[in-house]
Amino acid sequence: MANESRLASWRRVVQENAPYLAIVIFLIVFPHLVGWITGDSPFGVGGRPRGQSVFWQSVLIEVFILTILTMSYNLIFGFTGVISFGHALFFGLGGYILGGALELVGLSPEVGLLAGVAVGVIVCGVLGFAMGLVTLRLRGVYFAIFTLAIAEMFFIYFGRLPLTNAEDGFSLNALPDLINPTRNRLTYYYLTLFFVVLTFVFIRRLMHSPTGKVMLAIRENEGRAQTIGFNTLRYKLLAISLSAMMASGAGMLHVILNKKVGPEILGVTYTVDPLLMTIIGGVGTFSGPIVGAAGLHLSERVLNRQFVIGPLTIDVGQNWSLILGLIFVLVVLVFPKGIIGTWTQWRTRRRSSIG
């Protein structure tokens, strides 16, 4: 009976998560599928990272990194109700700490990687906790502006720091071969995919736990949660600390992919983009950040070029910011709760009407 109950439980889990499992399986097969269609090996052409399969691996790696960053932002904004304009601080600082451990300390590539990851995640978690402890007593826009000011301070500081070549930044050359995206692009593709799945599963389990239920209660009505007896500051500190650690991991994956560390990774772009991706995908949903990150980044990759229609030439690249704004306005009008949020609401209403 116990075995039958366990088997039924696993069958129910698989059925409930069938769409996610199908997407993961597709992404695992995708590089080989593109290689089979185009004739370009997923391992590269001529021993170098060339060909259509390798190109699309790079594009999806960028999507995976943005997805992790967006999911980390959604944890504080979508699930806890805390809006921050300084999330890029953790993304960029994680990249700088990993880059410094690999290039500036003199450690071996393997030791530098492990030390950089460990120190970067811990430092960003502690910094997120400290920022929250100081600023989370502020409300609404005041907290958002304060976090933006702190992030801009770090941006200016690293942009003038001689040790890291100021605005020019520095390159990463001491990467272990196993995760070097130039030599082992396919391995790095699967590594970033693994971290996307790990982040998704962690956030989902967290939000289905009693701790996650309190975070949702804070988002809905913090005053009521305090009246019940919860220390809301403690839960918000936990959310921002976990979010900061995840964002730092995304920053590390980003600098490894580009093999470059510079102050641009501390720029406000890496706060605005996850904010837009969260809103477009669906605030407070599990798959919304994935849809938002994939949709926006793939749209930019596919559409950011010139289109020739008869005598008319349209350069989308020069007008991409305008097009992005129009896409955002359109999505907000058509999907007021984001793509996934609106779809979920519509499906719930349809089931209620049928029932």
Given for the second form:
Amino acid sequence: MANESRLASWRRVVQENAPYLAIVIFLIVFPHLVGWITGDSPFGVGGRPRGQSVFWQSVLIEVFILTILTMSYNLIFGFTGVISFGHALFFGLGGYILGGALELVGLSPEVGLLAGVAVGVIVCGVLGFAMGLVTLRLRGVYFAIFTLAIAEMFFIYFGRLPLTNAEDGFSLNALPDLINPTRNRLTYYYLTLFFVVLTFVFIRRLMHSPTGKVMLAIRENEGRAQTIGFNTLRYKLLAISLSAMMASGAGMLHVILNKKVGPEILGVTYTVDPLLMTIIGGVGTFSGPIVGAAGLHLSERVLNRQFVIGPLTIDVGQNWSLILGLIFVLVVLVFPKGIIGTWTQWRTRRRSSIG
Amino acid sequence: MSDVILEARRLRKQFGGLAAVDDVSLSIKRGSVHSIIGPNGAGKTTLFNLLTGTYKPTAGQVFFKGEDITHVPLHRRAHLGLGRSFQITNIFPNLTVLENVRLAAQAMSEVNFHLLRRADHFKSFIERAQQVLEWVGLADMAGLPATVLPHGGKRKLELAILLAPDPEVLLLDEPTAGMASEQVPELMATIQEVRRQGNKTIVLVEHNMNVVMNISDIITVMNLGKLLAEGTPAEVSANRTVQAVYLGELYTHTEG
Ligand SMILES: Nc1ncnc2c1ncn2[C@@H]1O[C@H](COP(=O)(O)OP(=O)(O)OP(=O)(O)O)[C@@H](O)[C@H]1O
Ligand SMILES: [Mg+2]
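Got the form predicted alone; any chance of the form predicted in complex with the partner chain too?
And the full complex, kicking off with our chain again.
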């Protein structure tokens, strides 16, 4: 009896999440699919990480990392209503701490990895909390400005710090084999995919919990949330800490993929990208960050070449910021609530006008 | 003294050069309906904001059950049993009507920091929200986003959010503002019913004099931030100054 109902509830979970499961299954077979179509093994060609399958794995790993970063941004911006202009701080600091633990402290790769991840996640969580604590009591944009200032400060600081090789940064060579993307690209692909799924499931779970409901209430109307008895500061601090931890994780995955740590990971790109990706995908939606990150990053990678139209030669790579701006304006005009947000709205309207 | 539940002592709130509330002392008796009336800009809403903690006073104190709560923050006052509704509808626009009220019911509980349990696992808040929506007559709109409610519906929701946590003292700031007049008696009947069942204290700001004169035990009249008069409905309506400043003007308005 109990077994039966458990089975039924599993079936319901599968049915409700059918589109997501389909996407995950597709992403699991994807490297093999590309390998099968192009004839390049997903494990590389000639013992080296080369070939079409490996190339597309790298592109998707980048998408996965940006997706995690964007989902973390959406947690504060889309679900709690807190604007930050310094998300790169957590992304970059996570990367630096992990990189430092692996290369600068003299630990064995395995211990360095574990210590770096633990320390990086905790430091970023605490830093997010502390930054929120000093600015979030104030209304308005103080938190946003403060995060921007601190992120820029770290960017400049690490750009000059001799220990981390100033603006050249340092490379990561002491990686444990299992997560070494040059040796084991496919494993790293599945690892990042796993973290995307984990982050997605966690955020969705959180937003359906009593705590997440309060975060939504704060986004909707913080004053009223306080009046009915919520200490809104606590929930905002929690959201920022969790978000900072996730962003630091994304930064760690990023430095491992590139096997390099440098000040660019603290740069404004990693603040602007998740912001734009959230808005384009749909602020405060679950799948918006996925659509935004995949859409923008894939179009950058696919369009990244020269186009010749009659006498006109357009180098998309060089003008990517300009093109990104245009895409952004277009999407916001056509989909005022982002792609997923507008689509959901359209679907509910249609349903309610039929029903 | 123990029959006074909420008290303002020499409260004052200064906005630049304007004293919106100017040296106001007020005692609200437990179980009473205490109305605060006065012309636009008299300082009634500002007084509410001081009593509930939205604003910190420039001077003066607020006491609740004999304790000084002047420095107790807004959200803690809700837990003490102070609830208020707003003159200008103040809801969670993109959440459903049910969720608006469910949140208010959840606010008093210990479950707020469950991160991984589903909110609908905690059935009591949903049941409470449904019950309150029945009272105010919004039960069949529970699933709609709050923002699509017509104005009257939003006023009812405003009241439902106040009622859900079951506060001891209800501060109602023009609950019927902008409502169609045929809906007013129903809403006031709901408020009366809640009060009688739970032995609640009600502080009411209202421009509708029929409502005020019928429902109130005590009326306080304010003008330009100051207290003008206080007494039973009969005493206040017989008061010359009050007539001149507020009631007279009001009655000529309705006649003309
Ligand atoms: N936040 C504020 N900043 C500056 N002035 C304010 C503020 N809030 C209220 N006031 C001013 O204080 C005075 C009292 O306003 P209040 O809203 O308390 O009046 P009220 O009695 O509620 O009026 P009404 O009947 O129109 O609701 C008004 O002159 C108003 O303009
Ligand atoms: Mg008012």
